[in-house]
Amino acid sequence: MYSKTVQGDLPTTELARWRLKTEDGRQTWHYLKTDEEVAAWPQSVADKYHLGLPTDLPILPTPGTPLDAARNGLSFFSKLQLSEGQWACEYGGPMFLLPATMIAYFVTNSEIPEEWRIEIQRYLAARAHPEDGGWGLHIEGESTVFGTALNYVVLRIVGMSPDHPVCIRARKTLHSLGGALQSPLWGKVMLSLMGCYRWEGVNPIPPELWLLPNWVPFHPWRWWVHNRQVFLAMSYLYSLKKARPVDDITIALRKELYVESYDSIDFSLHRNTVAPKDIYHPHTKALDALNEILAVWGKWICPSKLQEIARNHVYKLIKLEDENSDYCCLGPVNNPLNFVARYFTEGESHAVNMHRETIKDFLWMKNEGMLANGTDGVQCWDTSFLIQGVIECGFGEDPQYRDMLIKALQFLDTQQIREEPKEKDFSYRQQRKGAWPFSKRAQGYTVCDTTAEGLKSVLLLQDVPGMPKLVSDERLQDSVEVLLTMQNANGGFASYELIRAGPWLESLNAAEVFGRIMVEYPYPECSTATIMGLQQFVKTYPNHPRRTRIENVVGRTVQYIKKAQEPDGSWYGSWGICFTYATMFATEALKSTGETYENSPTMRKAVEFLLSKQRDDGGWGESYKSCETGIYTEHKETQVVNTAWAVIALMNAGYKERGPIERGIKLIMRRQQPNGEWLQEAIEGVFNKSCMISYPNYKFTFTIKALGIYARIFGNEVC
């Protein structure tokens, strides 16, 4: 069943063994444990090419033109379509995802899969810091006692031993940063689940808070609502103040995780005791106020009998949370949170057998182990970003991509939402019919430029000649109302929610780990691809009821983009690293509306930042420390998506100067290798400022773009 063969002295499963399954957008890893199931399903390319393993694609022509290497890219890329036309990929780099779907196994009893053990002890090896052993807030990061504790214990729970090297390593750096008393605000809740900290010790949650009238402005309702929705359950367990009953595991752990005796330890005293490397976001003395009033509420004033209705009500809108997205719930955060709570309330359960299933949906293995994914997929995203690739291309008619695109447009159809949320209003839920999520129908979030770029490409390829109208005018029209209720008051579009409450709320983020996590921000990326879907409707559609409206959101939209521009002429990004993925699609929206380099200050100075930012080599490279200091940051080397996004923005902003780009796309082409693909360099994605996040399709989807765009407009060649 298992390979002999090891990484260092840890065992591996045969890669061989292991299938990637979709099923209705759902994407889950299983492993064949008899040689007759490996015979009665065949591993794809695709699983091969995620998993590390040979895939052997061919050799392909050497590419002429732009146009030859945006089909060498497609001929590759459309290898690793999913039998249900979408397209999977790692969604990892986030290091608290894994520890919190085994933590939530751990506590729940729930047997973790010998398979599993395994894969995730490679995993955490591999991607130990390699100077000092621990683990940081994401893969590129420096160790941090959030990242180092959760993860050592992780191992622990898989079955690694306290004296094999990774662990003394890392209890090595744990313990030169102040052991796991250090441990931010998140890790203290998913150790006192475990029993290896004391509830006494974690700053307040109460559920109360959620009893509050909806007009006070610091509701938990106006919070972003990833934020709003870890913090429900964590009200809900904090109010419990329950964890795992102490076992030999518990024990152990508490002599390894700290530099003092366990039980020695006066936790009151340390509810704020946060390593000085873990604080990107320091508590301002108004959160530590009112964390002093909320902790005196709690333990002499709060009436049981009110803490049991404010329990009552979090509960029910944790089971909405769980029954309005089939148990996936929003994220990997707050679904093992829901399990927990479902399991010490109900015990073994329906809800609980559910939730043990669809974390699943969130691990994902490639050639270093299992991971976790930063959701439940990207699949609804990625897919619309190739389609829109390929129309750039001008290949929508050729009949070599048909059925690649059909599947395609038959996912994106499958994978609409098409009812509202039950109990919307009291769930405090955005208007969800006719969005497409950013993972899988069943998840049932809406997101706003997912729900954009969703309905550009089917926009887009249902006006191919030839090609079948799956979605209907009506259900289009569903995806514009959806956009048009998602506007801001200064123009700009969010993510998931309009905006519910200002910035001043930023001074009650509890987090400590993470910046601009408390509410709602507009962002240029999200603005622009809301107003390019809305004006792709127009031109599908152009004697529509709705036209004067959306052209009226276009030119607010396109107000606040211009408002956005920093000083140096970029823009920052919240989504993509950083400067160069919002002034891609800034360009875009203020080339929608007739601005160019020609006419426009804003996109001159646009262009100016981008060209001071070339290298010698003809490309980009933006490190993810721009996304943390709000400063751009070259990277040491360069990045081929970095170069595809700038690129694509100085041929948005019309700039004819074509040697600059033509020097971009030459580097593009010079990085694909012989087979079409291009390897994966640096992390591309980021949220809340400090945490990095993979796009690993985006080096194939935006390559192909920019060298379609390119074709289009200097010719399809290169000097």
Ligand code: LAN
Given for the second form:
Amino acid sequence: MYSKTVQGDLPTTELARWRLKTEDGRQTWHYLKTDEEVAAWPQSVADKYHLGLPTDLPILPTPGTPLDAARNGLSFFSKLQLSEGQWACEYGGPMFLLPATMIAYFVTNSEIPEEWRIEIQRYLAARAHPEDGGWGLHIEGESTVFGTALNYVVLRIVGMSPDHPVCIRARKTLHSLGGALQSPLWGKVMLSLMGCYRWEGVNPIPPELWLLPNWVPFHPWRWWVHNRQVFLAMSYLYSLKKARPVDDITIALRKELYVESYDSIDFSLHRNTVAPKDIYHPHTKALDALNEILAVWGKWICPSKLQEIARNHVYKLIKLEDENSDYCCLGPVNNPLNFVARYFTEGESHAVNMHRETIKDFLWMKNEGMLANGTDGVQCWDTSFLIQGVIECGFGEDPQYRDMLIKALQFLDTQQIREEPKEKDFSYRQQRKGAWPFSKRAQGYTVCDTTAEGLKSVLLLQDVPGMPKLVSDERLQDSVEVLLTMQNANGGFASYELIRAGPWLESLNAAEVFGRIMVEYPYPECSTATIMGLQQFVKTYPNHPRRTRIENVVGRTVQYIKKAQEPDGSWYGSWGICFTYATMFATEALKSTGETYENSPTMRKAVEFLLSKQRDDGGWGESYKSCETGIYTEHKETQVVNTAWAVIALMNAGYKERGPIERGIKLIMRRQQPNGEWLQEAIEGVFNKSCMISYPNYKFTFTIKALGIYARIFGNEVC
Ligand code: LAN
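Mind pulling up the form predicted together with the named molecule next to the form predicted alone we just looked at?
Next comes the full complex, this chain leading.
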């Protein structure tokens, strides 16, 4: 990750006054203004750690064995557990989320607190590209118009002067890229809401598409849920064509963002004007043709009555999304867009106030300042991995970890989703009763692998002698039922829903900056996690009536995973970077049905792939470029997280040669700090092929897991 750049004379808040609050899984940062408040609410170790303040955690005895190292890691990581039992962390990386949240705040006349203003300026200054001062799609990417134009707008919204060196550099880069006219679609929409672009320069996003009969192969209900929910809100806003009233700041921004004079631009000619640097997925001819047809349709043909019917229909779906997620929404793009949609329609209202609040669930404070997370947290996901790591180490019954584990179990108990969404079928939702979300219960979305990891972790913990049984058989069964609804015809599992249309729909991908965004795909990672959860259930309930069905599901999944193997023996990872991530999962699935290095050509190839990528220092290191290009690309440094994934994969394969595995383990041990922590290295995660996202807790959870598995298989020693 980039190191800090010169920040000019930016003020800062007092980091010692920030606190992370957790209420039923909802995590929000608070700035304490008075000394009384500070005295009444002391800063926790987790607060300090996340803010980059000294934690003063003790230096631990130098670990002599892998399990000593795991214990040291846990000694540190356990201090970061929040009071409700979960782990939190920064979940940044994407650089278009803070703009979505702040533009929504601005457009809806919401007051942006002073401490946010200060810290957002600091964050954007710290994360400006060290060479040109712009921003990219994500923190490690090159500057683009999308990143630079929108974050420039954020800086101005939060009060930075256009004459500040950070703005001057960013503007220069923006202009050298062609200015805001070159924004991709989502940028054009956000700028239009601001009144800094014109709706006639936005390609059609017609709400009428929602009125098509469901059998139509490209109906939006078939789209990947993230793209669908963003499209839903955008189609409504596009149809309203409203913007924030023009004032001094709009007039100033219109001058600053463009190379040409704003009033001279004929926006209708620039629907397809996008900077080459921004394009990951170029328009297909089919999309261009469709856009032209829809532009004529919208302008000349579509009766206004039909437009109104479509708008009302879409608005109903928007309201359902709000209500089914307690106004948190699926993510940090559709929440702010729904917020604006509701504000434009209802003015000040309960819904608008709720959005004003829930935007806070996405904001994160750290030493560099304030940013927007990719979700409303990583609560259930990271908590599940920590539990599994501890169990792998054989520490389940260790009294030292008892309280920590009970709290973790309590957290998962409270965060399981307990009921179906309102108007489930009308709003095209996947079954969710029994699911564990990625973040918190209120968000309300099932994901197959977050459910499965939650299920597996609860089963493992409740199996530990003396642990309370908090989640009943019935509720565990509910989660199994959710998983069983999610297998696709080819045997694989996708993310949130069943696959509802083929990859051909990608030819209508209008987002320009992302790949694989139109539909669900089967993923080896999600598929593995799902069957591991199901198999754990069968272990706990060997005589359960679902057993045969589960065995059948597992068999079909493993067939899918085998087919998904790349010719070099790896698997392409869609959610972590990259081949090492997916190979860890895929080998676990194969192992679960008895395949090993000795008896399976698939496993052997996987092992050969992994061994071929091990570096001289014993580690593995993959660059995010692997995700973009689909070709294994070395990071210039080896990475603790990639190394943990790779050694876990080799151990999954039952590879008997201790040497390469031990060298990886030794690297993990060498990189551990005297207080038990591992330091942040390169970014770990990805989505939609092109956008990277941080998973800072992986450097704890997967290292600990790797150390535990190693000790179990090879004995608790390294030479
Ligand atoms: C996530 C985070 C978790 C991730 C896993 C559980 C790891 C994965 O196995 C399944 C997919 C899922 C749930 C996932 C999907 C896409 C998300 C929500 C994200 C990568 C975090 C942020 C991203 C979201 C799409 C960001 C907003 C951007 C848009 C394009 C709308």
